[in-house]
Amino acid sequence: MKLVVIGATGRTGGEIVAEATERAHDVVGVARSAGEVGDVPVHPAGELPALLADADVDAIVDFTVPEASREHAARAAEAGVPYVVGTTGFGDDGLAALDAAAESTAVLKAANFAHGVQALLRVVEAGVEALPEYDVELTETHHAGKRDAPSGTANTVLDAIEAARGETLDRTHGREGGHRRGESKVGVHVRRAGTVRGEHEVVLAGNDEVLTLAHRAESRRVFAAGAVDAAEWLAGRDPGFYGFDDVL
């Protein structure tokens, strides 16, 4: 499989390049400027349209920033190349751009490509459905350099909680002052420190008991492996919008 990795010189992008290379895929890197990641050539981002036009590319994997990913999605759609995006922090305009791209090519978006996080989402939904009267709190921790807060994964978990509850909850980001915890609230607590890869913990409390559901990534390689899994699965798919749960 020929795979274009956009953001190849980034932390996760470099891991994706290494994972895809180990699987014997033909990898081409794209980043802000030319260079190499290991033995893989990295082209400047301005060359992406030419790469997609001249090369027989099976899939793109993009881990960059929302503003750039909007452009990359459009280029993927123009070339008809399946597009896997792990970028987080999209606003409504960015999500609309992905929807538009999905009309012309296969698009797979996920906030987290760890297999365990997909299992966590399923377990969280089951737990919230089974304990509808319990208070729910979410804490997430990432490295000091992460930009978006809460993380994309945290927002996905919150969406799963709301789906299980069948209502839109008041997402209370931290607490300050003397107010009591009200109904239809979910506490959201964000920590940024050191080199933490990613930790997410959901607490359900009530009836004099506490249920804790958690996932911890110990290496970025788990995200890279999942992203390559997604690219392998997406290659050759019909146009449309897919999720990582489809892959699993």
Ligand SMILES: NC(=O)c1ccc[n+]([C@@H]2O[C@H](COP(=O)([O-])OP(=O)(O)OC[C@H]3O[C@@H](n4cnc5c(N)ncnc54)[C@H](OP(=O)(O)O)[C@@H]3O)[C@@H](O)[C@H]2O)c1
Second form
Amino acid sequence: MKLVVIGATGRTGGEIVAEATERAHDVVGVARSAGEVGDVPVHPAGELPALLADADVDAIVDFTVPEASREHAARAAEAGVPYVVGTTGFGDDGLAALDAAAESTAVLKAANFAHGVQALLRVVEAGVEALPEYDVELTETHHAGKRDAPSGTANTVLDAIEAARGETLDRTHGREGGHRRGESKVGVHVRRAGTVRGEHEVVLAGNDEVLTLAHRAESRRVFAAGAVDAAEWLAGRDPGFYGFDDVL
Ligand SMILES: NC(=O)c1ccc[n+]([C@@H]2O[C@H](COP(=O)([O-])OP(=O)(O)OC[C@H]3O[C@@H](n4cnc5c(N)ncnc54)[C@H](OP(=O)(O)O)[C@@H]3O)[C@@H](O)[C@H]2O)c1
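Return the structure block for the form predicted together with the ligand; the form predicted alone was the one displayed.
What follows is the entire complex, opening with the chain shown before.
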């Protein structure tokens, strides 16, 4: 399979290049400026339309920044090339751009490509449904270089909690001062430190007990492997919007 990896020089993109190369895919890198990752050539983003004009490209994987991913999605749509995006932190405009691209090509977006996080989402929903009266709090930890907070995964977990509760909860970000917790709230706590790959923990507490549900990524390779799984699955699919749960 011929794969264009955008963000190839990045922390996650570099792992995606390594994973795809190990699986014997033909990989072309794209970043802001030209270079190389291992033996893989990296082209400047301005060359993306020309690279996609090559009819052999089977899929794109993009792990960059939301402003750039909007453009990359549009280029993928123009060329009709399936597009996997792991970038997080999209605003409404960015999400609308992905929706628009999905009218012309297959688009797969996931805030987290770890198989364990997909399982965590199901387990959290089951826990919240089973314990409707319990307080829910979420804590996430990532490396000091992460731009968006809370993480895209944390937001996805919060959406799952709300779906299970059947209501929109007041998301309380951090806490200080002399206020009681109150009901219909979910606490959201963000830590940024060192090189932590990604940790998410949900606690459900009440009735003199605490249920803790947690996931920890031990290396970025887990995201890379999931993203390449997604690209292999998406190649040749019809236009539309897909999620990682479709792949699994
Ligand atoms: N979905 C998941 O499972 C998952 C997992 C991990 C991370 N992420 C997300 O993936 C994104 C990247 O994270 P990271 O830690 O890998 O970031 P990073 O190390 O900062 O790498 C960013 C990459 O994007 C490239 N880039 C930035 N602006 C660009 C532009 N305008 N055009 C083309 N390329 C551009 C950079 O190229 P230069 O080096 O040339 O600047 C670099 O290759 C973040 O949104 C992060 O939250 C998602």
